[in-house]
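Have a look below at one chain only, the form predicted on its own, in structure tokens format.
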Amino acid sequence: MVKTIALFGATGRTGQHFLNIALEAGFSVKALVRNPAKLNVSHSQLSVLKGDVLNRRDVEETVSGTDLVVSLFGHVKGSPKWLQTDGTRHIVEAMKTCKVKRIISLSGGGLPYPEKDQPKLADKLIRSIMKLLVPHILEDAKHHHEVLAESNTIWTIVRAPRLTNAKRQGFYRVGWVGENASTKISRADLADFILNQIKDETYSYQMPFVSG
């Protein structure tokens, strides 16, 4: 049973609303954080750790001690190019030290799975445009993928649209990419869904893409 969150991107706009309903639901979390007065919230079952997600040691602390990993961090202006991937790689290294199993991790639309995934023309247009304008973002991803299915951690990546700043409505689709799917979504519902994944394997080594 999960009771502790290793938590990576908690000051991020979606990683503010999964804090926010992860304690709500009884969870205790520990989240790793730059800059810990961008995190506005305090909670007695919130440990906060001043740190980077490159830093392998500050990385190791947080994930000591918990259940899950929950990474919902992500490229900011300035961000290193390959950001996704190294942070990842840290926290899988850190997981198999203390002997944490399981990752849910976020990414985007961008992201492909030729498994699953039925793209129309839109989602093709859209892939091509963020290889010409934020390849290196993309191609982080992508490795970051390939990171993740090369450990030995039960992981699920959760890929989603055009993010909005709406309220939670509780719904959702889960699909693949030009399958069940729509074009956008709020990030209060995707905290939501990721929240769900906790008590849910269903998606385990997949990258469901969820829309509104």
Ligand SMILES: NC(=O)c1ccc[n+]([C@@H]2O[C@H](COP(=O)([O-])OP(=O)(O)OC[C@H]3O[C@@H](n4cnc5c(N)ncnc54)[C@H](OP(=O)(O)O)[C@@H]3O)[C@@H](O)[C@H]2O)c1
Given for the second form:
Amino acid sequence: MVKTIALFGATGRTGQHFLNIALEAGFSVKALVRNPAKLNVSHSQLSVLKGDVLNRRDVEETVSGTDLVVSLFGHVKGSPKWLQTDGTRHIVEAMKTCKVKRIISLSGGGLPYPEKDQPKLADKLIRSIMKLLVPHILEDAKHHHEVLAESNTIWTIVRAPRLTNAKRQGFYRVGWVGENASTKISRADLADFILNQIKDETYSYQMPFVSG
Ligand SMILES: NC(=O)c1ccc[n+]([C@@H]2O[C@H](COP(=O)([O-])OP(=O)(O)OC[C@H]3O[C@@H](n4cnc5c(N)ncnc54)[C@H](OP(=O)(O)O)[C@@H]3O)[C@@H](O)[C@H]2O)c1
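If the one shown is the form predicted on its own, what is the structure of the form predicted together with the ligand?
What follows is the whole complex; the chain from before opens it.
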């Protein structure tokens, strides 16, 4: 049973929603953040570690003693090209050392899942635009998937379309790109779906696309 979550990206816009609802749901959280001052939460079940996902030791310290990893970190201004790949590699290595089996990681609909996706014209257009505008982020997302697929972890990659700051509506579709999908989701609803995956292992080794 999951009691303690190792959380990466807690200061991010999705991460902050996730942190709040995870604590509300009774989980303990160990969060690795670069700048603890950015977190406006203090809670007896929250332990905050200052560090960087690109630092192997920081990652191992965060994963140690936890039951599951939730990885919501991602590219910000000035991030290195292989941020998600390298950070995820550190996480899976730490999981192996610390005997933590499951990880839920966040990515976008630009990450293809040919086994299930049925991209429509609009999806193909969005992917083409992303390839033009942020090719390095797409490449990084694909490599991060490879790192997880080659690991011995039980992984789920939650993919989302455009993220908004709208209020939680408590409803979302779960499908694949082009199937049972829309073009946006609020970060609050996305965090809710990610939290639900802790108890629901339906999407292990899969990449569901969740949208509003
Ligand atoms: N934006 C979209 O429309 C969209 C669409 C689909 C999917 N996604 C996916 O969703 C993810 C989350 O989106 P968001 O808007 O919630 O993200 P966000 O607000 O930009 O947050 C990114 C998080 O990553 C952390 N981070 C970056 N580099 C780090 C490092 N080296 N070590 C530790 N933490 C680091 C940031 O920490 P700091 O606070 O220290 O910078 C921050 O907590 C994205 O990264 C992307 O993969 C986004």
